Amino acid sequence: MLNNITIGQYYPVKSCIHDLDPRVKILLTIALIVAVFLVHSAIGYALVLGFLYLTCRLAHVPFRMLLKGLKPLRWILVLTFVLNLFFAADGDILLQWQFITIRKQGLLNALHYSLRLLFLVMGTSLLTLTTSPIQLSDGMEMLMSPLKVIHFPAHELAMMMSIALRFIPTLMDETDKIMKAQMARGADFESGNLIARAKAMVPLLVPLFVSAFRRAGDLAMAMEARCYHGGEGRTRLRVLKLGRGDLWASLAVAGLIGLIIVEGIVLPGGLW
Amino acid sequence: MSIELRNVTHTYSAGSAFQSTALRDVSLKIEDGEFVALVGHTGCGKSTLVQHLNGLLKPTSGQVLVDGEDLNGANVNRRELRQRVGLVFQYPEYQLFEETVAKDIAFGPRNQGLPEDEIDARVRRAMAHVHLDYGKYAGRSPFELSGGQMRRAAIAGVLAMEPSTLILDEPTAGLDPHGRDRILGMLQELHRDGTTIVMVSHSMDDVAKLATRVIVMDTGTVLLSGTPREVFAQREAMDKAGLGVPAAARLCAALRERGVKLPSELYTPDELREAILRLWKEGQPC
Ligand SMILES: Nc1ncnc2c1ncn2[C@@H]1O[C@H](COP(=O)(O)OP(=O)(O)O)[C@@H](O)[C@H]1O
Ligand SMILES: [Mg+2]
């Protein structure tokens, strides 16, 4: 019934680049998506897309997984093409027919804005197939950090971060054992128009909110049972370290940026 | 109404990598008016079993029959089915959701679409079988009642649909022995009004006093099937498959051990009590 939803969508398996930082691949998620904004043409597209394919290789992690990260974006993916490619209002014409005009500029800009919105979505995605939640959290708290001199609350957003992370699980399947339990007193969660659709709701979010509540109320208490106080003074667990695999990651971003720069001068127009 | 389970595999998340086979190749058949305790270690296929018997699970591979009829047919009316094969799932009072007690109670008997009048006589007739007085707690909220009030509304809610099969997850986890009790209570009752009963419980001396039949599964399989006498006789099988038996067939088995001549195969305080009586009057030692 639910179990088509995942979200958090770590792909556990051993491999080298499981095993980078996750400080480390945040930031290289970051610099691969600037990366993309930089380049202007087919090959320098052709280039990140052969360096995304090969990290996967590394990652064993089936390509299709990372296209998989792409079907609920497919909408906005096609309205980004068809709306660039129909609404350039300057450019050489390339095809007239009624009403629809299709310039030069909108063709280049349609594939541009639909490429770099492709990779970014696939970075992020193999960054995320690769992390587990909690190191991507621990990551993103370490490189907050610096920002707690200005009193941001880095400690507390990681950690409601991975307290919501933790619990996506856990409420999934409480609202599939509530849903069973409802359907078995005869409730119809699938037929019915729109209102009585969303009235079938009611059963299931109140207890769903009840345990939510419940829960939560639950695991404050563990906490500060636990003498929780907020992240002052904490030592953790996993300590963080870098390692000879994350210079070489760095080495192959920074190299791959260096291609799509160079690139981007020699072949200035590219091959479009 | 029997319901028959035929060579009944299910596989949770199939073809994925969080693939898991909780039932294999699983086959028994429930006849009418039995009252039959499912037992086995957790995590063994005791609640995705007892899925199965209404269609909230659809089997892998395999069959579930009702009187015959394939329950995952394409004709059959499963929704019609529910209200028939009523189910109770763990710490079911965590499915409360209405403002009042009698609201919640009337949720199963308004989706069968009955008319208001019987709907109200079902609601009292449910929390009469579960000992809620209706003057009493009617109009509460059902958050405010305690875990053991809860529990018991929460199954009327299933009693009120009238359902000819009950079939009950664990339903005294978690509760006081008192609550334990009235709940027990409450089944026997039933039980004895007709109602075929299938209770998966993890107290071997509640299956002891209550079953007419014990099925005993290990890791998605069915391992022993029979009368409470034949199954709890299998010492080791329950064992093995880390159950235990009653207190009083393990009280027997001590006794035995040392020497007192006790037939082997009691497993109810009763039954022991008139044994050792005997041996008594006859002068034995013991
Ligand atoms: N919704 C589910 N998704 C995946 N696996 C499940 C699900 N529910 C149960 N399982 C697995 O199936 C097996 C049997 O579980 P269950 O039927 O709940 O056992 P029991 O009720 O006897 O404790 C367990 O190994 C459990 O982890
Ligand atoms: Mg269970």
Contents of the next structure:
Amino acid sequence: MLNNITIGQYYPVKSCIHDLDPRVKILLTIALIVAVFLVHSAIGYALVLGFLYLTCRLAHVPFRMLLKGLKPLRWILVLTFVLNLFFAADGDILLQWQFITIRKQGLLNALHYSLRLLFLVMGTSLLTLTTSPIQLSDGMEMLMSPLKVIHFPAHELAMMMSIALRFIPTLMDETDKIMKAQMARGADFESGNLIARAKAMVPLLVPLFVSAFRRAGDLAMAMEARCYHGGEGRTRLRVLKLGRGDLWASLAVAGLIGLIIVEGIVLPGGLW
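Since we've got the form predicted in complex with its partner chain here, give me the form predicted on its own too.
Chain only, nothing else included.
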């Protein structure tokens, strides 16, 4: 399961999506999130799915990697679906059995919120898969640089966010190694009910926290040894510049949002 987490991982290949300016990719990811929240029909969700699939093909990232990243969230998706399915107070009754009542509005809400969560995870995973941590840090810092006039720590915040994203796969790999080491010594993480499995995961926390603090100390020492003092007077090896590809990508996302808005006006109910 730990190997299925794609958020924070970088897929190093050569593609037109990887070559886009990180500032543009961050802004377009936010625009894609807005587009997902504008969708209220099956046609709109089909447009978003087609856009993500086409982007994966252009980025040379296997689409199954985005789907694989959804596996750790399957219980959250199921819980989101079930909670919205059974807690709708209005709408036509589709099924009623004893104390269980499923209404049409509840089913629609369950589909809406589950698909929204699904596409939000896929969109953010696509950002990290096509953008290295250094590029993410530079892009976020440049986007937040206007806030420096009010003494906002843009560089420090961007550095913390990039380090957090960078260490997600590292901590997952460390957790996997600790689990395998304890399983070799007789630990059981797969049998029993959900509560028993949760209790079996408790012994993982102590060595994982120790490893995380050790890595944090090593990173701080390495940064001090290299005389790191923040972003004041810092230069970059690669200067960020907007290109023609950034314009085409922006137009593509704008076109997607436009299609979703037009579809919502022409077909308010869509295929629901």
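We call the rigid core the largest set of C-alpha positions that still match within 1.5 Å between the two forms. What you see is a predicted model, and the numbers here were worked out from it, not measured in a lab. Numbering follows the first chain given and starts at 1.
Once you line up the core between these two forms, the Cα of Leu208 ends up 2 Å or more from where it was.
Relative to the superposed core, Leu219 shifts its CA atom by 2 Å or more between these two forms. With the core held fixed, Met159 shows a CA shift of 2 Å or greater between these two forms.
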